[in-house]
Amino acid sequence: MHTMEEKIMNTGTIRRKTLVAFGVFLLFIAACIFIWRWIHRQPNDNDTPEPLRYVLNNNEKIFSGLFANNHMARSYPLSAAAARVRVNGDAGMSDNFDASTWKLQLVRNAGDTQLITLDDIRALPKTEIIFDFKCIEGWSQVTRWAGVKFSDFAAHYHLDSQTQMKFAGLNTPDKEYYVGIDMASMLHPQTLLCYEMNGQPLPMNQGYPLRLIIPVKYGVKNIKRIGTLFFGNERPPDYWYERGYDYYGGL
């Protein structure tokens, strides 16, 4: 049996340990509040405090360094593809868009723009992919898409010097949505200039007539209704980067 002295000692030990743990917890909360306030007092870089932007930029260096063309997004059978495909945002999907006049503006160089029709693109070799589309909002969905590989498109239109550059930029016709993509990801064998979903032409809210499907990136980089495609060695503007997200957007 425990003596009274042992019981008092045990009670005192427990009380001291509880007080120490509570004190450590309070110090931890105070440190978190201090760091949070310090971060938000720092200058902003594209709507993000500089310390956080520093972390995002270094994450990009790590993930881009691990990137490889033979690292494929998992493919799924046709039976796994969703019949009703979720829409990940509507920025750039203005109501006054006239699809009958659409042509892809391929900017080879400053002052050298080629207009390409949907029929021109559909005439190129067709590729289909069924993969798990991932959104930064936290959802994912297995979906079916088809179009031309960007690498095939680039080869057909002799974009050799352009694909030696570091980035591709893509804008919607109304310029309201825009992304910058690192060239290695653009040339990935699963990246499509996509014109079909579930075996049918893209619905208007999914980017008709042409969108980007890039399985190595989150959905924010899969720009809908491409109007302009251009190239450069400096980062093109990117809609969500300007709103505090990382530029790379890779998986």
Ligand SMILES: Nc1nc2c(c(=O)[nH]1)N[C@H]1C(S)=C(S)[C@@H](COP(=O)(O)O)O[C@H]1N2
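Throughout, rigid core stands for the largest set of C-alpha atoms superposing within 1.5 Å between the two forms. Keep in mind the model is a prediction, meaning the values are calculated, not measured. Numbering follows the first chain given and starts at 1. First, how it differs from the form predicted in complex with the named molecule.
A displacement of less than 2 angstroms separates the C-alpha positions of residue 233 between the two forms, with the rigid core held in common.
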Given for the second form:
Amino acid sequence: MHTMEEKIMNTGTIRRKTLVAFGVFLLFIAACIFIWRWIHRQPNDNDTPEPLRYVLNNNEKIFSGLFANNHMARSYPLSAAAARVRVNGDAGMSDNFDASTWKLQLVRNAGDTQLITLDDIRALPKTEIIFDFKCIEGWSQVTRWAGVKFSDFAAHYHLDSQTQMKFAGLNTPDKEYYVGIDMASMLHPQTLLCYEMNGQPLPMNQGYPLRLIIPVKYGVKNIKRIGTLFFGNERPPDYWYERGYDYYGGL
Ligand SMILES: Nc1nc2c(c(=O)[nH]1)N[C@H]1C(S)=C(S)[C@@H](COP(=O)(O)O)O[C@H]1N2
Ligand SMILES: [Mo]
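Can I get the form predicted in complex with the named molecule as well, since the one above is the form predicted on its own?
What follows is the entire complex, opening with the chain shown before.
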């Protein structure tokens, strides 16, 4: 049996505990506001406050370290491939593009650009892949693509010194969209210079005549309508990196 006194004491204890809990909560909120303000008062690197950029750069180190060419993206049976493939992103996909005069500009060295036709590329060994294409916006879709492995292309065109470099850069013909890819990912056996989707030539809005399909990266790196391909040891400019995403965009 509780006496009246005990009950009053218990109510007091409860009230005190509630006040302490509420005080801790207020302190927590204040700390969050303080940290948030501090982050935003820091200098920016590439539009991202430095503390956040620091986290992104460290993620990059971890993921580029983990990455190896023996890690394969899962492939799927033909029956899993979507018939209606989602279209996303139209930077560099201007209407006034003249497909009839398109040639891939392969910059072998500064001032040494080789022009390559779609027929040249189609003549190389063809590889097909069905994989889960993942966009950073949160959707994914199992889709079917075909083209030449970049590694086969590089062997055919004797890009030996070029593939010793750290990065490949790819731009649309109008230079409105551009990506930089680390060479290990470029040479990955699932990375394609792709000219077919679902057994048909690429649709215009999906990058006709040639796009990159790189299953070890998020959608952003799968540049549609490649105009120029070049190589270097410095990171080439990258459209979504400039908008705050991590450079490697790996999965
Ligand atoms: N030229 C170009 N390529 C691009 C983009 C773009 O805006 N322009 N968007 C990227 C993004 S964010 C995604 S998810 C994929 C979408 O490819 P899809 O339209 O074939 O689905 O293309 C990538 N390649
Ligand atoms: Mo995307």
